[in-house]
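Form predicted alone, single chain, as structure tokens, below.
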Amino acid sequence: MLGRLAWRNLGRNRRRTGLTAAAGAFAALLMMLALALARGSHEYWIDQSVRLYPGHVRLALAGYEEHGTLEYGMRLSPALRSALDALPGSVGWAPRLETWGLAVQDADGSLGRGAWIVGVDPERERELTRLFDGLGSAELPEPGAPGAVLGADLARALGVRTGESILLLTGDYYGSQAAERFRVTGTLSVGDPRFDERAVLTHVGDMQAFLDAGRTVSHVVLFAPTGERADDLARELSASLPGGYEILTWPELVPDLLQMLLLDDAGNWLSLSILVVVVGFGLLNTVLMSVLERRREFGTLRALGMRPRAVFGLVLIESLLLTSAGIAAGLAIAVPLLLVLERNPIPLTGEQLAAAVETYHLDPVLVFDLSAAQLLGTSAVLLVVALMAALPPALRAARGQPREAMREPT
């Protein structure tokens, strides 16, 4: 009976009901768009950042993060390879061997430049990372014939071109001096000074031979289907490997990105909180005005035997029905719109916004990702707000005395 009465009462002032429901629909639409944009953009930013180089998870010997030297390199044994290959098929991994050294043009009187020398597996990197997306010319280094891809700015500073040679000098695995001639097979430009100005990428097998490191690698990077899977992947690795390893996830590897995401989340939640508060006060005003206009009606119901708690429930049900209608309308618009936006990311055209995104080596696009949690969360928040906004008017209606209410003018 209360439900029928509440539904009937919503139609008594259709203009007010329509405007309030429209406000709820607008709030639901904005919340869905904001949540989907935050989820989609964050996952996109994480994926693009970690696939440039860091990986979702990094596996190394304990102490490598602090020292970063060959002394803390780990042996890529058949047993370790088997453990990594046994991970779910959606997880990929790639070995790397890093050191710092000096790169010199292979010519008399040439000056050297500090270089970040990295041995990689080009085939795995091509499948898993964006590292070679900026390969400007020639080919990837092949094993057996020492070749290297140089950062474009480093190549210009050294004055070398594709096909020419450079000398690399560094300390080997045993602390002795190592020097080797490498043919430049290409140049790389990814927009990150760490790579463009200092990187020398060669095949991990040639790097191990150059450093006399056997099967030693600095670390192994692993790539999960999504950034949210990084913690699960780290736990799986920890359970399958013996002690002595250091397992870091992307928030520890790329702390600047994590800070950017947290700052973006804070801004989103602040905006959504303001929106919810405004909607709540609007609904409070609507329900309160309805209660004040119907004091005589509530007095009549009380005189006929309706208990205060029933009057209280009637007002709450009206508020929930009104909000539910708005939520339904908002979701009916938001879901199809977001399904379209999921398939069609929006490119950023503003120069300042695009530059801010490119600072983190990302493509300037807005990506949306719709999830069931967003639907449930948006609906739940708005219903809770409706319930809280209806409490004061409902209490006022329930506490009214029949004698006083019946004296109200019609």
Given for the second form:
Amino acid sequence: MLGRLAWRNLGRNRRRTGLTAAAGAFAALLMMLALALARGSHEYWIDQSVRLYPGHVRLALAGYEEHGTLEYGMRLSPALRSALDALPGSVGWAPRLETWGLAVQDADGSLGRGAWIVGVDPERERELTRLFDGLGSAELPEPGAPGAVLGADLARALGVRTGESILLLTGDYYGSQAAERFRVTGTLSVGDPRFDERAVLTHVGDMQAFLDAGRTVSHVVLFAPTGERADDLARELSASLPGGYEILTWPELVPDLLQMLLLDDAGNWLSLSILVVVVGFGLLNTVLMSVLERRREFGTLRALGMRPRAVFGLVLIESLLLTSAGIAAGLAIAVPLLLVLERNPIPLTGEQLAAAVETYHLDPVLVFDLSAAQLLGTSAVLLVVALMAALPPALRAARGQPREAMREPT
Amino acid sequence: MRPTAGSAYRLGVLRWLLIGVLVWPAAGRAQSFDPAELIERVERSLRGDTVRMRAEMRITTPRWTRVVEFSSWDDRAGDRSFIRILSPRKDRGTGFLRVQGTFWTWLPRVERTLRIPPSMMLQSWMGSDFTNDDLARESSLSEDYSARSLGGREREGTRAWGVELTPHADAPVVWARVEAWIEPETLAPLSLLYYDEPDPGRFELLRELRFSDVRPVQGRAFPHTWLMLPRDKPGHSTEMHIVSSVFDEPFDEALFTQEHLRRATGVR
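Output the structure of the form predicted together with the partner chain; the preceding block shows the form predicted alone.
After this comes the whole thing, all chains and molecules, with the earlier chain placed first.
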């Protein structure tokens, strides 16, 4: 009975009801879009950063993170290989053998630059990371004929071109000097100075021979289907291996990315909270106005025997109905819109904005990701706000004395 | 049971007697050496005017052990030295040439000579616990340090003379202090202790070089095993065995040239 009464009451001032519902719909839509954008871009940022090089999970010997030297390298035994292959939560893994050294131009040998020399498995990197994405037609280092892909800026600084050769000088696995001539098979530019200005990427097999390192690698990176599944993968990995290893996940490997995400989250929460408060006051205003207008009416209802609790309930139900209508309209727009946006990320135009995003080595696009939890959460938050906004007017309506209320002019 | 006044007195007398017995002969000897001259004599007995050596160096770390064989020519009088690596295979032919303050290495894999800057003289030589300076012998205990006597002392069951060496201001060394312990009869070195001075007045032992396996070579008591123990790297050590040594033979001038350094066939 109260529900029908509330529905009819809303119908009595259609323009006001429509406007308020529209405001609710707009708020719902905005919140859903903002949350989907945050979720989508975070997933995308994690994916892009992790797939540049670090991986979702990194496996190394205990102490590697602290020391990072060849001494803490681990032996990639056949048993370890098959343990890595057997992980159900992993989409793939790639070995790396890293060290620091000097890259010297071969022609006259006078020009040397500090280099980050990394042995990789090019086929696995191609499949799992975007390290070699910008390489174009250049060939990847093949095992057996020492070849190297140089960061584009490093190659420029050394004055070497594809097809020419460089000398790499560093310490080998035993701390003795290692020197080898490598043919430059290509240059790469990924937008990260760590790679563009310093990296020398070579085949892990050549690197092991160069460093006299046997089957030793620095670490192995593993990839999960999504960033959220990294912890599960780390747990799986830890359970399948004996002790003595160090297993880190991307938030530890790329701490500045995590900080950026947290900062972004904080900003989103702040602006969404402001939006919710504004919507709440708007609703409060509408409901309060409608209650004040109907003092006489509520007095009559009370005089006819309606209990204060029922009057209170009536006002609450009106507010909830109004907001629900808004949320329904919001959902009706948001869901199809997000389904479209999910498939078609919005490219960022505007040079400054694009440049700002590129400092994080990301493509300048806005990515959306729809999640049922977020849609439900937004709806629930708005309904709670509707209830809270209706509380003061409802109390007021329920408290009014019939005699005084009916004496008021309509 | 608390000691009575009488027993404490007896203990005190006993202690003084004991110390007197121990110190008497050492103190008598301690006055009989001039520290600077002693160091000069020790260095002469270790390096001669020239010395040609063949050595095996066993490097031990917690994770691996390996042996490096090399030949070296140390021309102390001419302030120059030459080293050629004989094994392992990967490093065979690698050469080191020092002429006064300049130090080069030859990398046969890429056929390149590299100059090793002075800043790298104290870095590890061939992955061992010896430094480039230890092997190339740029610094000299008798020339780059001033000596002060530490007297005679009992060290690990052997009587030894101690000399404290403090580097001259312009010396190409980083050690704040070196302590040399020498066997008084034969003048063979027992150990060298290398100290850092992290805070003024506080000395910290960084590494210890122990000599053993002393056998006579050309009239000198020559230690054939040199064990280097870095104090900051537990589980690491390098033991050098001198396989053969010839002192005071004249060296060919051509030994200390870039051409010889580059001659990978120059392995002798």
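Basically, rigid core = biggest C-alpha set you can superpose within 1.5 Å across the two forms. All figures in this text were calculated on a predicted structure; none of them were measured in a lab. Numbering follows the first chain given and starts at 1.
- The Cα position of A178 differs by less than 2 Å between these two forms after fitting on the rigid core.
- Once both forms are overlaid on the rigid core, the distance between the two CA positions of F312 between these two forms is 2 angstroms or more.
- After superposing the rigid core, the C-alpha of A25 moves by less than 2 Å between these two forms.
- Core superposition places the C-alpha of A394 2.4 Å apart between these two forms.
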